[in-house]
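Here's a solo chain for you in structure tokens, the form predicted alone.
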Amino acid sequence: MAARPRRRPRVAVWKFASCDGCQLSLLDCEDELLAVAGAVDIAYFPEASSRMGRGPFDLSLVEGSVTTPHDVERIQRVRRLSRYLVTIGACATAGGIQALRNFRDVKEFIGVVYARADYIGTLARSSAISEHVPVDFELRGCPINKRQLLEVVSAFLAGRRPTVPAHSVCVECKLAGTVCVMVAQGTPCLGPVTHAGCGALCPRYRRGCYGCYGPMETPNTAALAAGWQRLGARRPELLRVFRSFNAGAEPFVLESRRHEEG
């Protein structure tokens, strides 16, 4: 009797509140994506296919933050359908740029923008997926590094922990032989507290890091802010730099609040 064909792992890609950039990073893998597609069954990926497979899924990749009551219900359903759930990008791991709402009165915004505020159903906060359901791994970035994404997918399909560096952008600068822009030029840079993954792109072109990959493990944001102040940065600038792509990440939230006026 012929052996039954081995079932390919089923993968789903989900979108919540986001710009789709991280899903596009997956599509940008091109040849590597073809290899992945040959090894798995991409059962649900509306960005790439009209196929809408039903769960359960072996691996779910989730882009975007939770911003509405419907999002809360939906992510709980995704979690129930998924053996492993991996969040990808700054929106899913830290609330994204839309987490700027967390520092203001959302009702006031709605009243200014919309003629009928009663038609709008939204939450006061934009939150990371992990605030609502258990997450098996968080892949940071705005957008994510496609090589790191392939490593994460491969790792979970192979039943091992992903090998994604937890060090700062400064280490990437050292590995590439890039001169430190803070030391050599006096340019404020978030590299010492930012998770690696971008290849230190901005310092390579003599610009300070913008913190696209969010906080590294145990970031000393207070020491970095003090260094920026010695370079001439004022409180409004420090407030702004910690409230960007990863405004909702706890270390950046805590540091930004230290520089609020009043």
Second form
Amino acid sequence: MAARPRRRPRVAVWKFASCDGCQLSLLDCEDELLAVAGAVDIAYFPEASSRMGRGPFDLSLVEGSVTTPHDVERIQRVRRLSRYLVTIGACATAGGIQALRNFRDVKEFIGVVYARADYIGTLARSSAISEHVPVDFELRGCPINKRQLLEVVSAFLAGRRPTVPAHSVCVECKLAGTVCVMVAQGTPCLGPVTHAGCGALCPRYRRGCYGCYGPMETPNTAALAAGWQRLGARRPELLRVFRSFNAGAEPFVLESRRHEEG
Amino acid sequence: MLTEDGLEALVGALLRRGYRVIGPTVREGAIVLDEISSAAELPVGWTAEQEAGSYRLRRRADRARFGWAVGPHSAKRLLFPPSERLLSVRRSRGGLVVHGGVAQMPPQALLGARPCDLAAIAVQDRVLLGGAWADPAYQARRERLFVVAVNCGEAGGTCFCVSMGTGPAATAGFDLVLTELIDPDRGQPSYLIRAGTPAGQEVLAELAGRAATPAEVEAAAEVVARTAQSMGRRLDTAGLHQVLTGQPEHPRWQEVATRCLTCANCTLVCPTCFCHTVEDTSDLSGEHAERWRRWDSCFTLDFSYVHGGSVRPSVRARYRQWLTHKLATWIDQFGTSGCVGCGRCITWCPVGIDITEEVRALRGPGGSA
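Form predicted alone done; form predicted in complex with the partner chain now:
Now the complete complex, all chains and molecules, led by this one.
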């Protein structure tokens, strides 16, 4: 039985509009980094290496959102060069924190901030990669969880579906035996509408969930917002909590609009 | 009868026998189940106020150890853990080498199991041991479990064991059972203790107790009678099977779907819900793979995913499935209700959906015959 494929799969890591935190998760793998380097040929990863390997690639990990006309063209090229394209992090999967621009007039910002508006080539909206090209898998999180990243890479290498459940953060609390902060403390928590993946990090430290992983598979944001209001949250707070790292995710867009003034 | 010190002797006797003692203790603002090494870790002088979607620890005026109703954890964690490895596979020259079997672990003693918890263990026994295929991992833990039950001296705000016929007094399924009697003047507890099995008798014989007086036996009966009178909730089970299975289009199903978060909390705190998923993982090298079982819930989409999609995409369908199975079709399947009236699903629902209230509404108008 062949223990190893003859050729190591070629992997590329691409950056669009983002803070680089998600690609750093790959370097954060520390203990597993040698195993990663042994299993794949990291052919293109400017954050880590000056080697600029050319495509095609077996697997592209794409970080960041599309915010410029140049991005729109570049993502098409990345798609063409990649057998599998996996987006990593809230920017790539939902537009990121920079999707806050989607609710405002970007031209107005440019006029206020820059001396020469005509030097700035930017789009009115920050959008997820999947709005532009077909994506094979979306790994959520701000930032992503390195265990989940290793799982996704391992799954694509093995040709299987990644074990990355889309249920609520509540399931992670219950598996860990963490006591519900909303029920036992009256602390508003986004866990019931948020996609699992972080291991319920904030509730483990007795904080409410901030929704870093974006909406879970069937988020009932209106029912949770009503629950927050019973705990004393007001509309401006509800507007803010649904407008953070995953502000551009459709269920959070709709919920935040319900709490706009006017 | 045991004194307060007698509880320490009981914990000591269990530890000496090699049990991992799991008991109630205060952590993260709740009375949870955790490993304890001394009776001092029990929730001395604590109680909890419970309502739909709300749980708050409160101080008691006395030194009761068991002056509270059930917390968020149940015996399910001990017998059917949230996740466990079923097997691991390693690639070798000769092919695949599979390691399976039940992991060895010390026997567990559960101190402070409530009558509804005992009923829930009996339900899970039917599900996981009762059919043609007994679950070996559950069986290994179950057979070695030592149970110290406690009759309830305090009904929680969401308790309805009287409606389900499971409490507040323990009748079977324990090695030892305690009733906590509080001296009204000094606030000091003492414990009426009784063995239910030879193993319990053996432990009891080691403890320095004295025989209970007839007055103490009567006082213990009064404790549970008073608890039975103060149930926080009621659930009418008469004709319930027909109410639930006969009205799939009742408008209440849609109404509750507007409030339900599909977060799965109710099913995960439920002491009888046994649904789980099996996940396969492989490592980067492709040399090593593992199969894990973990708790799942009928509220997740993956749970009912078959080729082409989820069988229950709507919230309405998922809530209806859970409630109908729990209270009605569970009886067809296993000969008993899946609900023991512990109230955990009511308390630990972040938005306070109340199973007893939903049943009441489903008995109301709006259903089609």
